[in-house]
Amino acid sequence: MIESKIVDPYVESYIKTLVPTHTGLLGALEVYAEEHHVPIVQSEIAQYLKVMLKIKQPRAILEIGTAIGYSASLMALEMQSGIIETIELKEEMYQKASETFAELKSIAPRVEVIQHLGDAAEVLQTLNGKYDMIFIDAAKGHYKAFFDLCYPMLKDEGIIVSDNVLYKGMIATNEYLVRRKITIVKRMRKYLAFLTTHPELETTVLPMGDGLAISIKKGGHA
């Protein structure tokens, strides 16, 4: 396992400790994540997503990389109503997903969950919606094709949520580079370089988890 260099690991574990323990369906999937060495939103990460949930108050999301269905059930369960549309590439993500969101319609009824099963770049060509915000957690050497795909489907100030954008501190410096990831490493600082710059759009990446980089589409409302 590569060691991260983001963030000072006594700082990470003490904020760590400041995050709210989850129990029933999310606590479950946590579990499920260790135990079967799914990677799934770090803590912080996922507390980030609950309050700006809160702030943003998004009545359609597109997450592109479902895995288990853990980060689209922390999501629903902050929305008042409205849709979640998430696409997964592996076959038994998909299938284990489905359980999570047969579970979570007890729990979250007003929030509609639709799984897409294929590679993003083709389903993405499919859809016609229109959202308020988009995760990106996926191949992280394809940030910037699935971006083009899915950005103007994003409304005006709609926010896209792209995670894992410092990949352990590599995309820093060439200091902390496993030279076996250089080609995800060069097309991850293009694509934060492409968002940082991006006339469309107010970017901030923040130093947390695996890093996380936050866009707001300007514009008025749509």
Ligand SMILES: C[S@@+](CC[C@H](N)C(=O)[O-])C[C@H]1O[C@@H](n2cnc3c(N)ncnc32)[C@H](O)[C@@H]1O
Contents of the next structure:
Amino acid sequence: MIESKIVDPYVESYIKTLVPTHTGLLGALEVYAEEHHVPIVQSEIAQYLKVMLKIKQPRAILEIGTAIGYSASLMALEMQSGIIETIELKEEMYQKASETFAELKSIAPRVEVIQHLGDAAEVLQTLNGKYDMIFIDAAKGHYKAFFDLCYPMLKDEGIIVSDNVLYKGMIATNEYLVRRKITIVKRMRKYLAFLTTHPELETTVLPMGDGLAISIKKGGHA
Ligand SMILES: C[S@@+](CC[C@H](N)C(=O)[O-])C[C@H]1O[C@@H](n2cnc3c(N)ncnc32)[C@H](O)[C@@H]1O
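Previous: the form predicted alone; requested now: the form predicted in complex with the named molecule:
Expanding to the full complex; the earlier chain stays at the top.
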């Protein structure tokens, strides 16, 4: 296991032992991701998303960063019914995710998954949905740009979840900084400062996985 430098490794390992294991589609995708080195949400983040979806019960989700369709499938399986739109830049990931969603259809028939292939910075400009939840899990240096494009599509009291915001411990301290990542790190620090001071949002940053920011649009409530 790669040390995250965010949580003490022994705590992280322990928490991972408490996360229920998946069989079926999700279990198979976890194996595929491991074998093909595809970055998918860490197990404790997956579990967090499940709990959050049970509480929030979103009907419309927008995801930036499909990869092989793991997190989208996990979320679809938590929804009674609804729609997930998901954006992926890489053709081969998009194709593998198509296979995933074909299989998902038989186990989550009331959730419609709409895939978009392309750079989220472009695709987002073509969307006009309204979403209860937006999951940002793609190019870390572009979160602010993604946010600016998708925020107008977030419903009042909707939630934006941004993954990897503590990026291997590099965001919180220069001690772990890898020099070639400096632009991403600077941008992520700016993004977190922006999110946490945004007048319409209430945000919490959780030191779990690679760091997770949860922001809720207050929608008129102070
Ligand atoms: C961490 S993976 C997503 C994992 C997925 N959410 C999951 O947990 O199953 C990030 C994905 O974002 C995609 N990506 C990177 N930059 C992107 C962009 N500008 N627009 C759309 N997708 C992008 C990558 O190709 C990669 O597949």
